[in-house]
Amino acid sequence: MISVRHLEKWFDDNHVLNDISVTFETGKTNLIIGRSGSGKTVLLKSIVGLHEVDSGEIWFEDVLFNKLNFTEKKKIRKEMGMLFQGSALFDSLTVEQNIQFPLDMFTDNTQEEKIERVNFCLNRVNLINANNLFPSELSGGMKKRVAIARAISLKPKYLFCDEPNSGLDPPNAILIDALIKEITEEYLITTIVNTHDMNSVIEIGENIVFINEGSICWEGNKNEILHSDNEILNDFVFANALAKKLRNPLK
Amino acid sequence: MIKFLTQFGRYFLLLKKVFSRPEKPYIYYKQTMHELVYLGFYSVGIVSIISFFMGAVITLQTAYNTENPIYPTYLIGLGCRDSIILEFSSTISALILAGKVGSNIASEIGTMRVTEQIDALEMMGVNSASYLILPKIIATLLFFPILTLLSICVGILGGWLAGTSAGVITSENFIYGIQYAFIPYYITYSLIKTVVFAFIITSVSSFQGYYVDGGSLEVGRASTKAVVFSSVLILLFNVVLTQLLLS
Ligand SMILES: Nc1ncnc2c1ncn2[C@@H]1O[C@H](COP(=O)(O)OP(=O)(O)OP(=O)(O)O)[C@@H](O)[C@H]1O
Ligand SMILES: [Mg+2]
């Protein structure tokens, strides 16, 4: 469980996170949704400690994460996997080396054990025969899958995904979503996913936080989201013409 | 001014992070080997070409400037040797390497920054500054002195070839000249300068790349800044070191 209390974050005089308090549950796919620029990435990076917050508390179980020093943070970091918005694979390493990287850094496994784990992770994301390709030789969807494989290579307790399916075609997007949900339930991970894709929301949204201009504007699940009377949320959910048409019969 | 001081402070904070204890020495060793080839060995070509022509030009110019029967011609060899060792091989090579290696480092690290690869490293609990920069610093500190020695040899070779084929000096005189009144300390001086320049190039360029904020445009800008700042610092330290080491 990850719990966030009264987070505040400023970039100069841009108030990006405004009093964010929310709890993300274990074994569930927790979604953070919101428009582009609403502060989703900043919130996620603040939770994992890549951004220093100005005030507030970030709890991982019963540990106050944002007050730990570098070495103490490192211990918890080993239990985190993160999928970045742009995949962030290491350009100079092959797919295999990318996934092996955290294993090299933090385990004393033999090379065979590492390769076994790498292949297991690649299988898990349905990527075979890509071991020796470089990131520049992969499609966007493949990169995302390699990035997921890298994120789960150390068997994380916490998984963070920043827009895992942006830029993918709908079938592939759904595949990635389903994969994240499956992994979350299978290994009982606390997963937080940033997205502005309504398909994902309806597909995997068990616990949804809607952020608008840096504040939490609505919380709920995928069934409630279609029947809310929050105007700002509805503008977001029923943004496109098709959704608007479908909405009227709902009412 | 305040901006300058902030930058200065950040530079030293980064260096502190770079030199903190590495977590897996073996991985650093592997990275260093890679950088030795990538930053060092791949610069052998350009350093050789430049040194060869530099040596040739120095010899010819010395020859034409001393066209006077009262100077013995072996002085051409001596002049060529001393200017190459004292100044050209260390400083000119360093300026060339600032262009090649400096922009390379800044754009590599800068790209890793804007594509969130550095965040990914930090996220895994890796000290990204140390992991990315330390192997580069070690590799250049080790390899640039070799490049300087190479540059001295190739430069003198270029001088010999140019001088003898242009007919301004005989081979015997040139070889006598380059051995005449040789001061070994000049080589030490040249190598000390090279080590300092190597550190300047690598650390300044890494600093520029590491703190890129934005996109590919900023990466380009950082790599230009890396070259400009390291070149200016090289010239500045050249004066300081010369005063310290030769006076
Ligand atoms: N490193 C930074 N420095 C300064 N401002 C930043 C930085 N990162 C983000 N911001 C600002 O924070 C705000 C929120 O950005 P953020 O990246 O969190 O949006 P987002 O919700 O993830 O959008 P998207 O869906 O497009 O990824 C924006 O106004 C942005 O300008
Ligand atoms: Mg974002």
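Since the structure is predicted, the reported quantities are computational estimates derived from the model, not experimental observations. Residue numbers count along the first chain shown, from 1. Here, rigid core means the biggest group of C-alpha atoms that superpose within 1.5 Å across both forms. What changes on going to the form predicted on its own:
- Remark: with the core as the superposition reference, the CA shift of K73 between these two forms stays below 2 Å.
- Core-superposed comparison between these two forms: CA of K143 displaced by 2 Å or more.
- Superposition on the rigid core between these two forms places the CA atom of S92 2 Å or more away from its counterpart.
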Given for the second form:
Amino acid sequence: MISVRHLEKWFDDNHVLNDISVTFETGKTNLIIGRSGSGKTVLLKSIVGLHEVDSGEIWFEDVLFNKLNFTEKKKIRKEMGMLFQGSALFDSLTVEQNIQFPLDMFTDNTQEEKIERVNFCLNRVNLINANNLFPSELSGGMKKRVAIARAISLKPKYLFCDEPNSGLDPPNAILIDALIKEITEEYLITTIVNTHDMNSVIEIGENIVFINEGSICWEGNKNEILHSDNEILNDFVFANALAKKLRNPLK
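Structure of the form predicted on its own (previous: the form predicted together with the partner chain):
Below you will find a single chain and nothing else.
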């Protein structure tokens, strides 16, 4: 479980996060949604420690993360998996080497143990015999799956996904959503997904936080979001549905 309490973040005169308090549950897909510039990416980066907050608390279980020193934070970061918007694979490394990278950094495992873990992760994301391929040889969906395999290589307790479906066609986006949800439930991970994709919201949104202009405007789940009487939320949902329709007029 990750708990955020009364978080405040300013960039000069811009009040980006305003009294954010929310709990992200273990074993569930927790989604942060909102328009571009709403503060959702800043919130995600603040939780993982890429931004220092001005005030408030970020708890990982019973550990007050944002008050730890660098060495203490590193211990928690070993328990984090990150899935970046652009996959962020190393172009000069093979699939195997990309997935092994966190194992080289944070473990004392033997090479045999590392390869065994790499192959397990590749099998888990349905990418068998892709070890020696380079990112340039992969499709967009395959890159995302390699990135997920790398994110779970250290058996994380916490998984952070920043726009995981960005740039993917609908079939691959559905596949990635399903994979994130399966892994979250299977390994009881606390997963936080930053997204504006309404398909993801409807498919895997077990705990949803809608941020508007730096404040939490609505909380609920995928069954409640379409029946909300929150006008700001409804405008956001409608705008996303309309944009999707314009991109895919025959669907």
